[in-house]
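Shown here is one chain on its own, the form predicted on its own, set out as structure tokens.
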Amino acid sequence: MINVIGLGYIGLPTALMMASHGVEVIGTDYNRELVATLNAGKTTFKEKGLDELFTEAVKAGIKFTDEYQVTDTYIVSVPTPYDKFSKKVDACYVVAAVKDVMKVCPKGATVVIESTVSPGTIEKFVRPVIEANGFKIGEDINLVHAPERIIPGNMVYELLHNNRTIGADDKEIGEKVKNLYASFCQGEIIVTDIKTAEMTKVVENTFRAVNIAFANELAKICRHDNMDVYEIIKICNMHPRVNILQPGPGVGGHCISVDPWFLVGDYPSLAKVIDESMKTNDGMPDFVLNRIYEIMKEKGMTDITRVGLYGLTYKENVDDMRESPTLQLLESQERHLANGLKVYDPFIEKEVVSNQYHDLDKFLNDVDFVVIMVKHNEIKENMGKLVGKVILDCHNICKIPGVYHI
């Protein structure tokens, strides 16, 4: 039986996922007000699909609940925030969770740590754990890391397709995860050593924030010496070893927005260019409300309160608000001592800003200056709402004349 440690937006498709692939699961999470939810057989975010396969893991007889099981086999998928001074990984969930295993796992237990850390996280923080309780790792106890690779909007896919990289100290060992992947996993599945395995989750996570910022540094540029930066990359990218990507209002989720920071953290000499990039892509929320201000005063419009931001997630079409650009702007505005921005987001049901809307018509007609910052199908299909408004467009989505470009 596999307890998995967390029910988030790695840990739940993942349990439901193995589940539904005859594997028996018990979910564990402190938070009683979700496993309750679970429990009512609810979902607990939107996702593509993630009904669908909840309702056939819980047929396959998946449970969940708030206390940590007594078993063989251990998967610990908690948050991995960072510290936002130092810039290093806080372990702080991933220890806790672990301490709580130690309590009741017995021995020749496996405990699989699927969260993103940095390398030599699991060496620092999670061993002087296990080892504190009494148990020798590789004897009492195996440790292994199996880091998570999915996106929200496309999770249920890229967990039966997406190749997985699994670190184990003993290649025996890492082979048996291997094999409880591969019982869903159709992806090819690499074993390695643990370092190595934190090492290549932080990289892939780096590598693409490093190609967004170029191209949102690009935008910076082209902005400031008005060129038009799409037709820009549309140019270059027909070279054929060129392929940059398209520039946006900022960064957000769980991963591209948060993991590169761990190595800035960890080798504050060595990485320059991730430190700048970085920077450039957490700066883009500001570029976007300055260029809000640039147009207003372009315009004439003094009334913040008739300009609205569509889209509160930090992505398209799913419900994901970690690290959204959109609050990220919110939360700038209120530094300068501004606020009055009106919200919408047809993914968003709870209230979480002031002047939040819940109805598109309402929203455009209480507006007269829309800023697109998340391309939800919604907007797309509905371009034709937008005629007659002032329009800053940080996707390059809208082709009605005279729309304003990041």
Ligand code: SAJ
Second form
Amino acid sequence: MINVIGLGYIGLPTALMMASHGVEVIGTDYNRELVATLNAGKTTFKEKGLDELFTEAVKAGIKFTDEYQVTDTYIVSVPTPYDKFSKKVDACYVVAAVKDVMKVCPKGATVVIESTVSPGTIEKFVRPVIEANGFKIGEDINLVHAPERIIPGNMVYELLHNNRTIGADDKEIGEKVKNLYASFCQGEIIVTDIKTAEMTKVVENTFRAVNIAFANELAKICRHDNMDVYEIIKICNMHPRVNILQPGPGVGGHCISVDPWFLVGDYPSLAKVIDESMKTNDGMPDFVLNRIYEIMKEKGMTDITRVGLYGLTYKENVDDMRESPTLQLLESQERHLANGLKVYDPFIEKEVVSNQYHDLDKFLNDVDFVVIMVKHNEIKENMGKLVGKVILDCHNICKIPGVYHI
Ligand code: SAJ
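Rather than the form predicted on its own that you just supplied, could I have the structure of the form predicted together with this ligand?
Complete assembly follows, chain above in first position.
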């Protein structure tokens, strides 16, 4: 039986996927409210295909509880935030979960860490916890790192089809865990050592962060000299070895805006390009705020309450607001002792910020200036409703004449 610890964005779909592929699974989370929701037959976040997968897994017998189980395999997928000051990974949740596993696990058990951690974290923080409980790693307890790669918005498909990495001290244990993941994963599964697996995961997200930062920097250069960044990127990408990403209002989510900082925190004198890239991306919400101010001045507008931000989530068609550029922009507005910007997102039903709307038409009725922060399908399908408004399109999706860009 597999005990999946942490039923969040990664743990829940992973647990459901295994259960629906014939593996006996019990999911554990210390959040009783979350466990109660799952036991009431409801999923805890919106994701394409997740409800169907949930139904299948429940039919197959998955159980949810707040208690750690006595079993032979544990998969730990709890959050790993970063320390805002040192930029280093904050492994406190992983450490706490492993400590709790140690209280119940029998000798011979395998502990798989799925949470993203920087290279060396397992060596420095997880091994000592296991040893402090009198276990000998490799003899009494097997330790494995199996970072995930799934993208919010397409998680179920990617869980099934992505290639995976398994890091283990012992090749045989690595192969055993590989077989467990192969119960559902149709991609190639590579077995390597733990530190390499830790590094690959962080490097993958860093690669994307640096490339997004490059696009954002180009947007700033082009704005400064009045050039069309989208036209330039389009032409450059016709070169066979160039593939520039798209600029945007910032980078959110719990991965690309977080993981690269681990490398900056651990290797401050070496990770220079990464450091600058993260600062460039983090500066984008402020850049958008400045653009709003410039455009208002140009249009002779003075009333900030007639300006509305479309989108609160960190990217399109998901309900995840973690580190979202819109929230960063609103914080920045507050820091400048201002407020009044209106906000609307079709995916956010809860009241999370002031001046928030829950209906597109009402929102549009109350603003003259719309800033497209997130390219949800809803706004693409309702573009006609923006005609006559001042528009700042941060994603180049609007074809209405006179639209402004970042
Ligand atoms: N973004 C841009 N310009 C682009 C592409 C993205 O500004 O050209 C922005 C998005 O709007 C968003 C942010 O970047 O705010 C990140 O979005 P994303 O869709 O690129 O990635 P995430 O954070 O949802 O998921 C990433 C994925 N990693 C990579 O693509 C290397 C996913 O595979 C990982 O599993 C996930 O991080 C994770 O958990 O680490």
